[in-house]
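In structure tokens, the next block holds one chain alone, the form predicted alone.
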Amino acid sequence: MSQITQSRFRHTPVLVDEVCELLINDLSGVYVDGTFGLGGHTKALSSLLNADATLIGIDQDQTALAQFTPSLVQQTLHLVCTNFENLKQILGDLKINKVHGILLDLGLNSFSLDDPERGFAFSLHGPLDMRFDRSNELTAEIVVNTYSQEQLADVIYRYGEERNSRRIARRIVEMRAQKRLTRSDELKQAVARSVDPRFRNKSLARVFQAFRIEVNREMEVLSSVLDSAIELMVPGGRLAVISYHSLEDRMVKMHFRELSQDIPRQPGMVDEEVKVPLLKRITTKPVVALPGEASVNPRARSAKLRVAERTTHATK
């Protein structure tokens, strides 16, 4: 497994090697990091690429850019502060028509989690932020202070799949009430009061995770950038996705098998029914990390990475 560090602020990236090999289709290519971070990814491509190869890091932590070093890459390579979602106006400004590879890691980094001033942690005490790009107004402490009791609930069963949503929401209500949420640790509280002490950890996870899901429209975001990747990607070009939850990795798995359908017409069919496989599943089950990396690497056990790739069908 590639080790791929920096010293700073320290990230380890997942599944490198599988990225690696099951992204790049042409060494001189166009490759897009969205998910960019500290450029671990990154790194690992260019040194695989050719000279004459693009790459494109796109990320909405521009503390994270700013930590990466361009002359470490020999290709060409355009770093953007901005949403992923964004992926079609950058490569317009960049006056790019089509990428060879993208490469989109869900996951949070490791040095965001750990920065109690950011709020993704239920394990530390910071303000209730939750956001990827602090420059976007809506924030967890927004969220957890206006939503009403039933869109409370609705957000944590929705994005954190925890049964005990409502009695959450119940008591988040009823703290407000008192004063305004603000910290983290307050929303610990109301965590902790409404769940079995011996469940308390897990439904921890599940409802931080549904806030941040909330406040940066993370569902949202994914679902618009799996409609349009294929009209950026050259024919052959791949997709590759890494996600750490089901909600993710559920929503990609069937837009890959939607779109992967192969139904030639038949007599009778009406053209709904009629399907052309607009990609190509690379990978039919996700890859999961091997036990060395996972044992070295706790994110790296719960990542699963799917790979499709655009057919000549796809016309757009």
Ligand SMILES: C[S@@+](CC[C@H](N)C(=O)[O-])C[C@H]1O[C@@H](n2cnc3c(N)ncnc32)[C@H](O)[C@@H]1O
Second form
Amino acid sequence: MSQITQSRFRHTPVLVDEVCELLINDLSGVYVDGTFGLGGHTKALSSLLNADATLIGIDQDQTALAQFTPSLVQQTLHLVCTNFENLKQILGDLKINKVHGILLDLGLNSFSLDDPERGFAFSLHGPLDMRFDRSNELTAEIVVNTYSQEQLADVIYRYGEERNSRRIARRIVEMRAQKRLTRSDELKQAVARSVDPRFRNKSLARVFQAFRIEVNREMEVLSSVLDSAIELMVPGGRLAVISYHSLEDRMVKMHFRELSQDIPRQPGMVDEEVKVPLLKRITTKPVVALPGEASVNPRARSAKLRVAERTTHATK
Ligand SMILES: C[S@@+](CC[C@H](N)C(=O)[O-])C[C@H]1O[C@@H](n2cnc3c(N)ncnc32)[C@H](O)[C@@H]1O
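Could the form predicted together with the named molecule be given as well, to go with the form predicted alone?
Next comes the full complex, and the chain you just saw is listed first.
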């Protein structure tokens, strides 16, 4: 591969020191990087862990995983190309029962965002694709051309929190009646024609985010991995999640809050009212990037890190 091609694969990991400090609880433990990307966080963890620690890197993007040179880490490293929602199965296949840390650095990496062929960025011209895993069937083109007007409005409102969702959905349906929409610029046009020009870029960002979340089932897979992570961690093991938009952060916050509830049994209470804390929140407020990091890495500006620790209580 030429140097020019290689340089396309760039991604600056965010909150690296904070992740290492808050995630590591056993220098010889087993750590899962569920969103391996180019391995920036894994490399940083590796540099602090003992040689007998184990690292598991998961990413559903084979192109990302293929860029990593495993000899860069001294520990045993398992790289697995799949969705992190399959974490339980992956650990089962590796004959690993419990782990000491799980990191999820959500969203997409910079080189995918910058690649017009992936269709993620409204500022680039590309196909309406938006799949993290290019072997999946559902693309943004299918969503845009086959969902009903009501379904489109629902996706845009729910996952983009865009107020003009109905108007944008109507415009998409009008445009696709003339011709199937296949390019990101066509979606961009539908949005641009439906909103106040002063807020156009904000609306574009929201709508593109909404379709990306729908195509990749992002909220569903996050909810599922948060549920399964509990039973996969040793007591004292930690789960660290970096999110980049409010929907994800809200889901993580609520999940950590709910599972850290401690409501002892009182006379007259039914079983459902009694809560045993399965998690202890290590961060009550999200950790955000210091101004120095945010000024050199634009991705870091929206990053929010939340960390919780597995308690000794057994799951029901
Ligand atoms: C923000 S990047 C992570 C960058 C990484 N921390 C690094 O230092 O290079 C997110 C990565 O997670 C992957 N990803 C997102 N959702 C995923 C999922 N549900 N399962 C597996 N990988 C996922 C994306 O393909 C992308 O490579």
